[in-house]
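Here we start with a single chain on its own, the form predicted alone, put down as structure tokens.
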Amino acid sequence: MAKFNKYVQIGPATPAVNGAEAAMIKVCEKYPNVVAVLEDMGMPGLEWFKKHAPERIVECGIAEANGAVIAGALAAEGFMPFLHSFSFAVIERAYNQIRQSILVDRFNVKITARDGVWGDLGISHDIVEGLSCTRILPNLVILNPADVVEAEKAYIAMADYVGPVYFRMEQSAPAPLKIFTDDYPFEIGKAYQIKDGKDATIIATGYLVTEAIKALDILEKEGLDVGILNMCTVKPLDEEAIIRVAEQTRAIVTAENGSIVGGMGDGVAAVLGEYAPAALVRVGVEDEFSQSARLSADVDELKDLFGLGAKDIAIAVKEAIAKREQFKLVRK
């Protein structure tokens, strides 16, 4: 049985979006300048807006580029706009407008987007490149919470932070385990060590933290002591935490529900290359698009297809350990 660190108490699977919904209501009540900028989609807290502040709703329809420009203009006048849609729409259709009308002036706009491989909507809606295409944008903080508790705390932290933020929601993925206790101290820019380990470390973000936790059962049966570092803030990465676990184990696996090309794994690889050489294996989607497939209580075709499950992470850990031994990397 894995021994987890403080603030971790594994509970039943609970949709992370529930945390965002609860947080949005708190945010709206705390900040009267919050405005919902809709793009023919709902958003967390929308029912609260409809009941208590319908005048704070701006509907742009399927015109996402306009939505980004309107959000930037509202922020320039002191409002705090929240945009929400699928990643392909709210970010990729409005990429230039986000860059020009929001990020250049670092306007206080919050973007929440559905992203990741899971679902039955296929290539058009199940976006795997969301982290990759946003990580290169200056002035943008990126959050990808692991469970319902972290989703609520990260959402509130996003509102308290002054500046543009991309809050990634893996809403079509299976519900993650409840991982954190209610007093978990979330902080933007700080990773959290869920479990220490001496043989290897899994650096995971979002839903794949759940799969990393499940992988521990497989690895413990083989006598391996593996740690998990939860990387909710994908940008800026917590370089100190990455360096620390790399020096401790010299065997790192990154796990993300998205493309490994330009994703979190690439960011970790850059840190390792500059500061703390370690064997690295990246778990994520290869250089390809997502697909449409069945997701139910007993069938998860896309998880198996893209190799994003606990067993895949366990295999990656053993590959990283073998690489470490091959290249004779020395642990602290």
Given for the second form:
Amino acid sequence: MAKFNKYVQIGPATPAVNGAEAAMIKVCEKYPNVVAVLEDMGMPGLEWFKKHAPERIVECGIAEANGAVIAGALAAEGFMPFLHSFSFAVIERAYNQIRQSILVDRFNVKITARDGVWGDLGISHDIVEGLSCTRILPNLVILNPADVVEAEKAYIAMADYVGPVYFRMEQSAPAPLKIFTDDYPFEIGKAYQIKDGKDATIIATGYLVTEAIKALDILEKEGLDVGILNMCTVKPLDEEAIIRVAEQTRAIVTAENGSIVGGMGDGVAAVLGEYAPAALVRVGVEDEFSQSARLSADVDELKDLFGLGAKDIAIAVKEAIAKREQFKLVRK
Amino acid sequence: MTEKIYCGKCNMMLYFGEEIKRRLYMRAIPSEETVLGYYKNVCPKCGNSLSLNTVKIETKGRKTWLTAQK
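If the one shown is the form predicted alone, what is the structure of the form predicted in complex with its partner chain?
Now the full complex is given, and it begins with the chain already shown.
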């Protein structure tokens, strides 16, 4: 059984969105300037708004570009708009409006969106480009929580931080394991070392932290001591933590439920290339679109198809270790 | 060039984005003091009083001919 660091206690699978729901109510009570900007979708905490502050709901309908501009305008007047929808809509359809009307002036808009490969909604709604197309936008902080506890803490931290944030939610099944204890100290911009390891480190974000934890069982049976670094803040990346684990193991696997092109793994690769050369294998969706499973909501089929499961991460770890030997990289 | 501003006491990140003084015109945020004003000059996490003396400011970017002159 893996020995985890402080604040980690593995529990049953619990939807991360439950944490966002709980946090949204706290945020609304703390900040009376919070407004919900909807795009014909619900959002975490919407029931609270309906009951306590229906005047703080702005429904834009299926007009996502309009929603982004409205959110920017509300922020310019001192409100804190939460903009919510699927990532394909709230981000990709409104990309130019987010850039021009929110980010250029760094308005305090929080964008929460469902993103990632699995679910039964298919190629149009389950997109894998969310992280890639937001990482290149200046002034934007990107959060991608690993479990229900981190989702709640990150949501509150997002509200306390004044500036635009993209909060990515992989809210369809399967739910992630409960990973953190309730006193886990979340900080925007800081990665958390879930487990130390001598042979390699998996840098994972979002749901793939759960798969990385499951991969430890496979790797331990093969005598490998592998660490996990949880990278909830995808932008700005915690470069110090990446360099630290790269120097320790010189074998890095990145794991994300999204495209490897431009995703978190690419960000880690840039840090390694510039500051701490290490063997790298990126686990994520290759250069392709998402799909529906043949059977509705058969997420394991998609996980296997895209190579995002624990077994796939374990194979990647062994590949990274082999590369380290091939490149003759020396550990500290 | 990017800039980060942290609370000097608890290390909470208060700002991440473009280097504030870098934009040549139409600056969205005129100065670091403006950012601290967003928080009413109090850190929301630890309650520390925020001023240019109590925060850490980090700027980062590739060395260029222009920055090398400075």
